[in-house]
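The chain below stands alone and is given in structure tokens; this is the form predicted on its own.
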Amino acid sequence: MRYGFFPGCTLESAAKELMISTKKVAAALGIELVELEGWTCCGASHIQDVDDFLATSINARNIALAEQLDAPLLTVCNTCTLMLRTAKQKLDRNEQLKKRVNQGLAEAGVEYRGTVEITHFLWVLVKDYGLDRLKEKVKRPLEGLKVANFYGCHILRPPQIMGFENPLNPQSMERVAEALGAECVDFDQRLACCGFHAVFPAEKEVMKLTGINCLSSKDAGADCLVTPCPLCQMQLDMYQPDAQRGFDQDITVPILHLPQLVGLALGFEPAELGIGRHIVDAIPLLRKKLVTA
């Protein structure tokens, strides 16, 4: 299994632990990730508000780099996936737009053809790799670990662009966690927004939302919250101490990246997966729950 890997800006900076854990898990599963040479920022769901044509063009270029590898394009970020899939849908449905974009891309020596799919690490585990195969790779079943799965907006919506599963009742995260031996807990905020993209214009409201998201999972009995998006992880982990100031109850809950959860079940130690880089320390929990951790 071979994919063109689009890490996105966050993995190069604030979420280096996700880069570490993604590469380790992919290698352990036999998934080859070839990082796109010369990739650029996807625009992070904001650029289209300033220049929609530019947003389409830069992501057409990113996709074209994967086309040069003749491999599907894989990301580990919900927002990157949405931006790339949005550009692909626009280009594949509008020949005039595609022609205009390619005129600009020609100056960089690339051409968008529309020949590769854009996928997410979560989707690859479920659809391409397969959960039965994943179960066979588990060396340390996550028995006794209660997980709250937090999807994030952009991996589900808009469904006409993302389209992997029912956005009102997704099950992919639960299926992966259960394949790893973990117990999934249901909680009110499972499909809520993390607030990342609104943290600056609406900081007060987003801090309240962050606290509610964390408290909801904790009240449901979760040991940790797991998300497939680095932006969700950043919002819920980095801003958790700030959000706590608005709550009398203790909202503290560790926030893990999906590849980290997979990596723990594959037998990696928390430090190998970059878990020690988190703001909310998950190491004590994992030492308690996972005998060999």
Contents of the next structure:
Amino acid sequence: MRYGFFPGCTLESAAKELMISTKKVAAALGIELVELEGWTCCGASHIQDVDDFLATSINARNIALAEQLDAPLLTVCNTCTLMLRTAKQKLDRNEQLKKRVNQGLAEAGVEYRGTVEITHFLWVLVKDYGLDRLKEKVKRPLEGLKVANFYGCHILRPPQIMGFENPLNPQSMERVAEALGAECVDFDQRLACCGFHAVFPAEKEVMKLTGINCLSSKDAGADCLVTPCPLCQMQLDMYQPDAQRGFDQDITVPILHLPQLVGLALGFEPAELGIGRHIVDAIPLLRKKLVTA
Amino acid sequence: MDTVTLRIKRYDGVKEWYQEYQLPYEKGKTLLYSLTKIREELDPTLTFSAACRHAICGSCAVRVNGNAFLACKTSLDQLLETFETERLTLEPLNNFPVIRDLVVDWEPKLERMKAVRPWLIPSEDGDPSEGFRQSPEDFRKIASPTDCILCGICSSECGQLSLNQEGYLDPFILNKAYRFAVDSRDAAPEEHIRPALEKGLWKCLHCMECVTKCPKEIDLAGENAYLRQASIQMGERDNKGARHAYAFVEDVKSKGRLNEVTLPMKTEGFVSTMNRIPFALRLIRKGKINPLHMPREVEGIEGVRKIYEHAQGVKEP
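Rather than the form predicted on its own that you just supplied, could I have the structure of the form predicted together with the partner chain?
Then the entire complex follows, led off by the chain already shown.
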């Protein structure tokens, strides 16, 4: 199993722990990740607000880099996945657009052909790798750990572009968590938005939403919240102390990246997965709940 | 499955309660069929609105298990399958005042809609007696936005509106602004766009609920992007939303990747960024950001810049 790995900007700085955990977990599972050389930011759902054609063009170039490897493009970020898949859908459905984009790409010495798929680590686990195979790799079942699965918008919506599962009642996160031995809790905000993309222009609303999201998982009895998106993770973790100021109730809940949860079950120690880098300390919880952590 | 239970939120003008109705399961029926059956056979006091039964009048939208649907267009079987249950919870649309049971009040929404001047401001290319000619290509621009049936589903599901009813416009109102702004017969797009900008256009959370739930599959998120681009072209660049978007455009051109350290400064300016010092220190302590880190240019950055040059000369077809 070989993929063209598109880390996305956050993995180089604020979410470096996701780079660390993704690489370790992929290696342990025998999934080969080849980082695309020269990948650029996907536009993070902002560049199209200035120039649609430019947003499509830079992602056509990103996809073309994976085409050069002849490998499916894999991301670990919901928004990167949506941006890349949006560009691909537009290009594959509009020959004229593809031609104009390729005129620009030609000057950069690359060509978009439309020959590779764009996928996310979560989907790879469920569909390509398989949960039975994943179960066989589990060295430390996460028994007794109650996780709240927070999908994040852009791995589900819009389904016309994402289309992996029903956005009204997805199950992939629960299936992975259960394969790892964890117990899943149902909670009201399971499919909610984290608000990250509007944290500057709509700070007040997004902070309120952060508090609501954290509390919802706590009220359902979760020990921690897990997300397949570094932007959701950053919003819910980094801004949690700021969000707390708007709430009387304690909203504190540790927020894990999906590959970290997988890594714990594969037997890695929390420190090896960069869990010490989170703002809300998850390590005391993991020490208490996990057998050898 | 012999029976289906519908648990419906009731409201009589004073008090609210949930009431359960059991119906014999019938294959291939719509949600509206079930509501009508309850009213006709079990409880004549249950109040809901519906008319055309063909997804055209837009009056029968309700929420099922927290998600808005057009009752006449929604298969009961599909709902039972999606939510893996024989019991569904029905509630009125979110973000609307409720009149009774599942009926919501549209009056305040239609008043709000006037803000974007949802009517044609005629150009001088025609007149009311002669009519206004429009090419097929120009007509296609308004074909999808005029599919809106004012069902209110987008308002119910909107992430920003759910947190901020006053400071943001309902997606269907933004759709109206778009629909007239791109109409070739309209002489004053700014008059539709500016009110949207002033009422929180950049506050959209990008949650994609509106595009996902719209029964007419209108690309409401894409329309929002257009309205923001148009507002920038009107010279409205000096706001947090536009500055934030430009930070990405500029960083990709300069290095290929986002510089998270300079992003707040570019978006908010110096003074507001100073208020973020406690936040920044919190991140530095955990090693989440390194204020001295400067991203290096990515391999092939010259090519990226050539793509930018090319894009400058192209309008998307």
